[in-house]
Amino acid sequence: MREFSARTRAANMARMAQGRFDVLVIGGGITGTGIALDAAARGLRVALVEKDDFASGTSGRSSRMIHGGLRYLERYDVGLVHEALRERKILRRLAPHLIRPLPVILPADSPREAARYRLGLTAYGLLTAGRNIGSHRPVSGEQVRAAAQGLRGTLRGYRYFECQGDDARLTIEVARAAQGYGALLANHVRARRLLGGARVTGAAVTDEISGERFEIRAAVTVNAAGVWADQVRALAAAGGGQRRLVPSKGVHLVFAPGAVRTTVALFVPSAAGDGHFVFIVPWEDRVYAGTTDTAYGGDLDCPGVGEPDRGYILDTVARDFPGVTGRDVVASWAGLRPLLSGGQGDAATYDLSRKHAIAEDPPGLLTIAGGKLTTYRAMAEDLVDRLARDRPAGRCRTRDIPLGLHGSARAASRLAVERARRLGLAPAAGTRLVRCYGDDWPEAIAMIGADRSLGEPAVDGLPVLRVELELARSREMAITGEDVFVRRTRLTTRDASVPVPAG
């Protein structure tokens, strides 16, 4: 097992502080660790700092969806659909473990709502060939509410497929992988100022931790910051140019076992009557529901989840699941999605564009911004391609770099099933070693056999394991309590009760 820990963190800095590199990435969400896989990964040196923890900001609170861009037909952009089947297929092969489908259905309560919907998902059949997980076909309303116990009466409706996958550990694995190519990666480091005149030659950070600062040296400095990639700008001497992003916020219910009985996801039609949809999804023994869509200006570092965001989801849900009230809500969640503004005035952030956009201001300053979750490897050989253009490197090798588990993910779960039982461990908790772990569930294993309390749940009633405290810190580089709890084992989101350890 690839050690990634407060140990390699320290190790990384001292040697960002004393190297030189071809590439400095600010940002550690989906976006610049790819970036630092792809350019790491042709031989270049890579460094990369987050002021925060990796997909702390908007990979870590999407909707956890790796889909194929089904409603992107309706503007007619069947370019970003196009790009987006292809690379789900791409990271259904390199992450198994991670990205798994999700059958999801849309309820038609009427012979219009059918037609509309059999007309789109024909389209979009088209458009998948070769790519599709499964057809899309007919479904009666007998088994629309047979695999959605509950739901409001529905005549009919289509069942398709989505992907399903943790953003937040999808984020850490291409990190490490990152790592494992020679990238040099440290999370809680901010960039104060970036280095340099009229050009850009670095930045000089601080460590949130310790306080220490010190200056990384790069021949070009890559803003893959997300929704705060204008206020890195601004960090230049040259000054940060117009602003050209648009916050969106996004916000996501989770309610308890039981209140939202489904085993299929569901796409219906939001409560408001803005001709907006909403996702319904099963994750684990929960539900959660999302997303609105609404343009946002407050905190980056802190978007909450209003009485108007909590009254859009539970109104909805509320509507085709009668009987389910605020009082099911467990946990709940706010992202931000950094969108172009596209010079389009007062346009709905539904209306701009989720493709991604590379500029470079002031010059030696790449920044990107926009694109989606189940886009970002396609974003980032696209930026490595361009910053290739003025070095020597290799092209571009990120289609076929494992994310953290080699093989069949069936074959490793029948094997941890297996494996676990011998320790006196349920099933489920073999499958779940590989589902987060990948190639290193035979590691976790191992430490439960040598201190059995290691497999028992970290907390009561949650599926997650005291093993997996240990490994958010040796493996993934948690750092905070808030590192461990909130993203690389999701306890807070599974139950907001949850209380957070402080270090």
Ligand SMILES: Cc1cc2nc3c(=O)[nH]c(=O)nc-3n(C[C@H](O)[C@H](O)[C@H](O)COP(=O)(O)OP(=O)(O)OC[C@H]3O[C@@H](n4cnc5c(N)ncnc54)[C@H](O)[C@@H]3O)c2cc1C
Given for the second form:
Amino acid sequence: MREFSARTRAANMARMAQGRFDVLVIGGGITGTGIALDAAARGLRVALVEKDDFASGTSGRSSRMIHGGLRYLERYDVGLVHEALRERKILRRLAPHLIRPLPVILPADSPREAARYRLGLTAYGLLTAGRNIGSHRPVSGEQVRAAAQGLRGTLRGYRYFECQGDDARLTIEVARAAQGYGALLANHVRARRLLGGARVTGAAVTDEISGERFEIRAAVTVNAAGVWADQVRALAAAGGGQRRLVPSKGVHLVFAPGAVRTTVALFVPSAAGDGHFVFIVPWEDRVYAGTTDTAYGGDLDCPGVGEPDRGYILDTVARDFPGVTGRDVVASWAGLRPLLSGGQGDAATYDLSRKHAIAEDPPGLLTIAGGKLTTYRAMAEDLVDRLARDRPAGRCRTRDIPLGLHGSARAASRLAVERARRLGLAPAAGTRLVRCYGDDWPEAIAMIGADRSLGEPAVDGLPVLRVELELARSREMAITGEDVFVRRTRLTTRDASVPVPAG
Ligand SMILES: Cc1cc2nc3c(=O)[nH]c(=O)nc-3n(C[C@H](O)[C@H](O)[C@H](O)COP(=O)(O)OP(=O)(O)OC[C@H]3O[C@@H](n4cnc5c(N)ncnc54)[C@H](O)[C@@H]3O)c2cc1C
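For comparison with the form predicted on its own, produce the structure of the form predicted in complex with this ligand.
Next comes the full complex, and the chain you just saw is listed first.
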């Protein structure tokens, strides 16, 4: 098992302070880690700093869908859908344990709605040709009820497929793969000033754990700071220039086991009647629902779930699943989309583009903004292609770099279930270890074999095992209790009342 720990972090920081890099990446979300992996795999010398934790920004707060974006077809954004479907297929191959097919039902209330969905799904089907997981098909009211037992009435609808994956765990696997190709990564290191005059030549950074300060020198600095990208640009001596991002907030609510009875995801119109849709998605023994999409002007570090956000989602879920109330909500999260303003000021962010853009301003600082979790690999390829124009670098290799698992997830799960059973663990524990740790599941099982207490639940009633708290620190550079509980194991998005240990 590759060590990626506090010790790795300390060694990385020492080397960052001494070396000179081809690329310094600021931001350890999916975009920044994706760029670090792509650049390192092409032979470039890469450093990456993240002010908080990997995936602590938007990349740990998404809807967790690796999807083509059916709704973008309403805006005839065929290019975006096409790219996302291609990337979905690549990611399923690279990380089959993390990214799994998810059946989705679009319930239709009226013949008009049914005709609209049929048209959209037919276009989607044409675009998915060769990349499809299963073709869409009409489903009867009875079939809908069998899949979503708690759903009101006897709605007919259409079924199609998307994929689901844990966004934070995908980000950490990409970060680990980048380190495997020689990139140096450190979380809890903040870029606080950009070096250089007219041209940016790196960054002055602070280790947020020890308070220590040092400088990292690089030929090119990449600003992959998501919704913070305007702030990072403003750290340059040349100043920040025009504001380019309009953050938009999206919240999700998590419902207690059994409260929202469905085994498929549902994509339903919001109860607010604003033309937006809400995803209701099964996740292990729970269901989460989201999202809102509202322009946001508050503190970027702590977007909260307010009463209006909560009401918007709850009203939709309660309309479709009679009997569900606020008491069924066990956790929630809020994230900010880094949408490009497109010069439209405060225009409704729902209609703004989800495409990405790259700009060099000032010289030496490449800012990448926008995009989706699903398309991170293509965004990284685009950016590193641009870097490669000015320096010797190989071709993009990320289409063929596995993200934590070589081979079939099903075959690994069969073996892991058997090995788990021999240790007296439930079959679900074996499956879970493969889904979370890919190729490293045998080491996880061996750790439990050596210390049986590691096979016990980390928190009573939740599926996370104690061995995972150790793996978070030794395998995944978790430094604080929050890193472990919020992002590596997702204990707090299962149940918000789980206390997060300090340190
Ligand atoms: C509610 C919601 C739902 C979504 N659902 C989906 C979905 O289902 N599927 C999909 O494909 N996409 C989805 N998206 C979009 C997707 O999540 C984002 O496009 C993606 O996560 C953005 O990643 P990023 O790396 O660019 O930004 P972030 O993940 O925000 O990463 C930027 C990082 O930069 C760091 N940083 C900032 N300033 C500094 C500094 N000075 N020094 C060092 N580090 C710094 C931050 O701490 C942060 O970790 C969703 C977005 C939202 C908000």
